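We begin with a single chain expressed as structure tokens, specifically the form predicted on its own.
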Amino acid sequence: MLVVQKYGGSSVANPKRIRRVAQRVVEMHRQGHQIIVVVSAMGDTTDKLIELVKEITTNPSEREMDRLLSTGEQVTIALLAMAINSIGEDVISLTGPQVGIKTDSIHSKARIIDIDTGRLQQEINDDKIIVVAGFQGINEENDITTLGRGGSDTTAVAIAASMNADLCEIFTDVDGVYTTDPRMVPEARKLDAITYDEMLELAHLGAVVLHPRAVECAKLYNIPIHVRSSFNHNLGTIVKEVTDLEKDMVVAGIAYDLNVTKIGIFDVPDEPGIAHKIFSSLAEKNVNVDMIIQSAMRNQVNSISFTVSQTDLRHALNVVENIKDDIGYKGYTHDQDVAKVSIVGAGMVSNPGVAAMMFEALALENINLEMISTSDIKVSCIIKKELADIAVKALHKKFNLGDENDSVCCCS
């Protein structure tokens, strides 16, 4: 059986943990399995590298940032390979470019285009354990690129897909996917299974267990992901396609995201093509826009509000300022003191009234809703950041997510 395993930064944060991962990998290999291991940078290495940059410049080249940040994973793969070799197993460490991970040229947010599996297959045929640097690849100009935060998840799933692996395991510091953040809500419960769509929404909405692009790739190639802890051998959560939803909860989880900024553009001319000009300009600068609301037209003008991540705020505001003369709006503002809270569940599509239950729970806590966005399986609201903790706890209680037997379930 070919198994792809990914270990996050907390799992390889120090030499002791690296040796523990090495032992776990070797045990799996000695059971007769072929193993490809994808790793992140150790602990908070990436954050420390970013702090170093801040001491040099406030406006670094994105190409050079990718060059710098990719070194974190290279340290980890070498140390882990040494640890595995010391136990007596044949092993080789490879960077993203050495693996043949080809990406586009959008530095810091590169997307994987293709993986040349020749080197991987060669090393597997030689019965070697392969340790791969996650989070990175190489573009057409042979420049190193990075996939964005959480990109090691994407690396692991993409390799699993390209190699037709039998299993992809994502090891982290939690036991699996919970109904919400257990650090915020101690009653949060681990889910045995969750659908790709539910996990994708939770990942997009702030749950940091899996990277959204990793889930997209797994769904596209129908690769089950086992999310589990590297600190024990407990079963975790299986992310997979589910066709029988009758037994699933209406709401599977509560997500929150504090990395949100709301931008409002006022007195925008009510003319065809205005929205296209705004959002195509943002897209050209690789700014990801999440929620969008346009107010009702009055006096031939309206207002448009949207949200972006705080990491994209500088680029977004530059775009908004640069298009002022072309658009002809009167002014704009932004608010970083907001958060997004969301409910997610595949069962919501066939159960009316779920949004009303959410709004009731928040109203009882006197929480004002600044923006609302919905889809078949989620409802998201923008609220004041200081109320996020209260909102998550209220929603978790409203949908009885702490008790599996009492959870709000679909009706068949």
Ligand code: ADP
The other form holds:
Amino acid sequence: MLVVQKYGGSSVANPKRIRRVAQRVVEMHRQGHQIIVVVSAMGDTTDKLIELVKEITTNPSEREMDRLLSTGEQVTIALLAMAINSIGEDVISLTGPQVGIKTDSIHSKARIIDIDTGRLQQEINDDKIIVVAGFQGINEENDITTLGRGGSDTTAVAIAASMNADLCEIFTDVDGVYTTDPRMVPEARKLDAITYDEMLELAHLGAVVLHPRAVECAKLYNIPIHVRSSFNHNLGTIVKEVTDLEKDMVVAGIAYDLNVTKIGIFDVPDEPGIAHKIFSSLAEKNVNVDMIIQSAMRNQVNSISFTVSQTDLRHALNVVENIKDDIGYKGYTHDQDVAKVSIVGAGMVSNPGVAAMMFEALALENINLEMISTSDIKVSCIIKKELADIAVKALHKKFNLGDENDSVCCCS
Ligand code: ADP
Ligand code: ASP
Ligand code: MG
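Moving from the form predicted on its own, what structure would you give for the form predicted in complex with the named molecule?
Full complex below, order starting with the chain above.
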């Protein structure tokens, strides 16, 4: 069996943990399996590298930023390969470029275009364990790119897809995917299985346990992902096309995102083409816009508010300033003191009133809703950041997610 395993930052945070991962990998190899291991940077190395940059400049080149951040994973691969080797197994470490992980050129959120499997296949044929640096690739100009925070998950799933692996395991510091972040809500319950669509929404809406593009890739190539803990041998959560839950829960999970900024442009002329100008200019600079609200027109002017990630804020504000003369708006504001809380569930589409239940739970906590957006399988609200914790706990309780037998379900 060809197995791809990915170990996240906390699983390789120190030499002792790296040695433990080595042991686990070797055990699997000695059972007769072929193994490709993908690793993250040790512990909070990536955060520390970002802090380091702040002491040098407020306006770093994106190319150099990716060059720097990609070093974290390169330290781990060498140390893990040494640890595996010292147990007596044949092993080779490879960086993203050495593997031939080709990406587009959008630094800090590059997308994988193709993986040249030649080198991987050759090392596997030589019966070597392969240790690959996650989160990185190489663009057409041979420059190093990174895939966005949490992107090592995507490296693992993309390798599993391109190598036609039999199993893809994502080892992390919790037992699997829970009804919400178990660190915020101790009553959160581990799910045995979750569909790609629900996991994709949760990941996009802030559940960092899986990188959204990893889930996209898994869905595209129909690769089941087993999310589980590297600290024990418990079974985790299987992310797959359909789950065989007897009853479909209306709400499968709750996500929150603190990496959000609300931008408001006010006194915008009420004319055709204005929204196109604003949002195409943002798209040109690769700024991902999330929620958009246009207020009702008064005195021939509107106000348009939208959210972007805090990481994109600098670019977004540059764009807004640059289009001022063209559009002729009066002013703009931005607010970083906000969070997005969301409920996600495939059963929502056939159950009217789910959004109202969400709003009721938040109203009872006296939480003001600054923006709302809905789709067939989610409802999201922008609220004050300091209330995110209260909101997530209230929603988890409202939909009884801590109790499998009592959760609000389609058949109730
Ligand atoms: P790794 O370094 O292994 O990639 P991450 O920190 O990226 O780990 O992801 C694991 C974390 O995701 C957990 O520690 C948990 O706090 C957080 N998390 C957020 N939402 C969820 C959820 N629904 N289920 C499980 N974990 C979640
Ligand atoms: N080291 C990167 C990060 O911290 C990538 C990853 O861990 O997946 O975001
Ligand atoms: Mg992660």
